[in-house]
Amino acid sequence: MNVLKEQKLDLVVIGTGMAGAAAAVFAANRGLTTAQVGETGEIIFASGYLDLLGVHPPENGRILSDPWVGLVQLARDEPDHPLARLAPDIIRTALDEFFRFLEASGLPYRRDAKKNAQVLTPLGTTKPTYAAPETMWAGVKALQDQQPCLLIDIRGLRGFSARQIAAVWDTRWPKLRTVTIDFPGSDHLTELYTETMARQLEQPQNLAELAARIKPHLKDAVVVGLPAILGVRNSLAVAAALAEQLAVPVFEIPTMPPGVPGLRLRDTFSENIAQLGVSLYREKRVQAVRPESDGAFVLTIADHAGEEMIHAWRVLLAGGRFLGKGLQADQAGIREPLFGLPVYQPLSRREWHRHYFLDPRGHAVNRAGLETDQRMRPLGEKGTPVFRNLYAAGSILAHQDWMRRKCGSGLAIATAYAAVEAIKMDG
């Protein structure tokens, strides 16, 4: 077993999703020696849209045009919600810093800082979101102004249907048209995959051929929408080149997950967080944690090649819920597996779910998680921090149902920022 004995790191972040990545960025920006550990998990299922707060109250499905007004209402109605416990200025600062990181990393996002945008989903419905990749932003204006638009279907690609999107909108978007084309070099294939297509379109000859197949169908269209396949590593350049060849703006629509937008985020985090000086232990799991007498921790991490140990003054839990293995469930209930922390949850399993799956009141299990103090430290049964140097952020936190409120990214980024700020202040 390899043991890192040279020095204790300031921080180990457990989790490679949005909260873990944001925490690693914030920690590196503050000069903290940091390691990030975790297997690739929920991030590959990301649509690319970054939500702040899109629905409140969720019981009546009220769509928020202004997430900041919604946050004030959330603080009034549900003061225990993790976002409600943070001042709006803190949330703004966190988002601004995170978006600067994405832009510097070559994955710029667009937003109207004062309001949500309505964006298309692969099912043809719309949803509110706070920010979208630059490659998707032209779709916001196309939808808002009902511009003459051509949507592209690609024969053999599953998980996306321009025809279905157009059918959903029907007479409400009268100048929305669709066409089905063959992807360059796919004549011998019966099924296509978005990652493969995206990487092929990074080759200029394939992109030029795609443009040539779209051009005859443009007619009166002033904008073109495609599934999210415009490159993985240099999507902005690929989208710009296609727009230049078609002489009209283009935009992407997410496909069913997992898809290319999640891969872009994963690769952006992996490559650029490392450049900030963070030690990455990707595709490794924390097997055990041992608290030391001075308040620090020794973490045993492992993969198929073996085990090693990391010494850290502080640990931040940002591994998500069940999919990310931050929480586990069995017949006895919901538990946090690494530290054995108390989990806020219903008293019995029969209370986890309501009778109807789509009950507008939601399900109690989705609000289970860790309760923390104002410094984002998980609390024990007596209401005091279990460990003075242990913190938590993201969807592992209690009293939130991020899917129903469309607040997943905002929750992850803002609480990661709050935790790292507390860690920095704790010295």
Ligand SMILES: Cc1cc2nc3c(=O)[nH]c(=O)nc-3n(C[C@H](O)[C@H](O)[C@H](O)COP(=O)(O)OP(=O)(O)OC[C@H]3O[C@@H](n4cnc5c(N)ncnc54)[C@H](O)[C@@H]3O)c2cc1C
The other form holds:
Amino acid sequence: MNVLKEQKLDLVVIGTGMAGAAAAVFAANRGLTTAQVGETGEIIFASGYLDLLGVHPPENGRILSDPWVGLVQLARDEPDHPLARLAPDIIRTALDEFFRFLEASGLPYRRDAKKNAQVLTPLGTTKPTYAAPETMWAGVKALQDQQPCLLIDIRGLRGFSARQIAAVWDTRWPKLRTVTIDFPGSDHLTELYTETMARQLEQPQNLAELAARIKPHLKDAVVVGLPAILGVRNSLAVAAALAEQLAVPVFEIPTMPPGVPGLRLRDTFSENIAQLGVSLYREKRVQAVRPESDGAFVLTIADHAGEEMIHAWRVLLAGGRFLGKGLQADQAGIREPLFGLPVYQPLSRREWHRHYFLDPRGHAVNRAGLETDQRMRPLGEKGTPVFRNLYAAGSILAHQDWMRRKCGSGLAIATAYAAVEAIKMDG
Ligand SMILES: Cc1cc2nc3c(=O)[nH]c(=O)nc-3n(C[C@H](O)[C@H](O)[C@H](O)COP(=O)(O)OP(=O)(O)OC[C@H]3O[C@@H](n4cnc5c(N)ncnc54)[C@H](O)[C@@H]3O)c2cc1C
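Moving from the form predicted on its own, what structure would you give for the form predicted in complex with this ligand?
Expanding to the full complex; the earlier chain stays at the top.
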């Protein structure tokens, strides 16, 4: 067992999802010596769209065109919501810093800073989002102006159907057409996978062949939509090259998860966070944490190859919910397994869910999580921080149901920022 006792880091971030990744970026930007530990988490399921606040109040499904106005309403209606506890300026600054990181890492996002965009889902419905990868942005205008548009179906690809999208829009988007083509080199295959296709399209000859197969069907189309398969590593360049060959803008639409946009985020984080100087323990878990008398922690990190220990002054827990295993549920209730922190939750399991799955009021279990003080430190039964040097961020936090409010990434990034700012000040 390798015990790194001699090096006490400023911070260990537990979690490599959106909250953990954002926290690692913010910590590195502030010069904190940082390690990050985690398995892939929910990020692999991400559509690529980055939501801030799309719906409020969710009971009547009100779609927000302006997330900033929505945040003011949220603060009034639900002051305990983690986004409601942060000043809008803090949220804005957090997002700006995070987008600068993505841009510098080769995965630029586009947004209209003042309002949400309406974007297409793989089912052909729309959803409000705050920002979208550059490779998806031409779709926002195409949808808004109902431009003459050609959507591409690829034979053998599951989890995406241009024909279904067109059927949903029908007469509401009269100049939306679809065509089904064979993917270059797929003649002998009955089933295709988005990651493999995306990697193949990074080869210029495959991209040129795809363009050649689309071109005869362009006709009056001024924009072309495809499933999100335009490269894993350098999607911007792949999309630009295809647009040039077709002589019209192109845009991607997310496929059903897991998909390529989630892979891009995962790889962008793991490659570029390491370049910022963060020690990354990828696909590993923190098995145990031992608090020390001086307020620091010793963390045991393990994978199939063995154990390692790291020593840090502060820990930021961004372990996610049930999928990431930051929270666990059993007959006794919902637990936070690593530190044994109290979890805000309904008094009994019977109250977790309402009778109807689609009840517009949502389910109490989805609002379970950690309560924190204003410095993002998890609270104990007495309402004071359990550990003075432990912080939390992301979907593990209580009093939020990010899926219904469409606020997943915004909540993760803004709370990570607030936690790292507190850590920097406390340091
Ligand atoms: C299907 C799906 C679609 C989504 N679509 C969108 C979307 O369109 N727009 C949007 O904004 N957001 C979307 N999201 C949400 C978003 O991607 C984030 O997942 C969400 O905001 C929560 O992020 P998180 O970092 O808090 O948690 P997670 O992403 O769950 O990350 C938790 C991390 O903690 C790690 N962890 C837990 N315990 C330990 C431990 N003991 N040791 C080490 N590591 C540990 C896990 O391995 C994981 O890395 C979607 C999520 C899903 C599931």
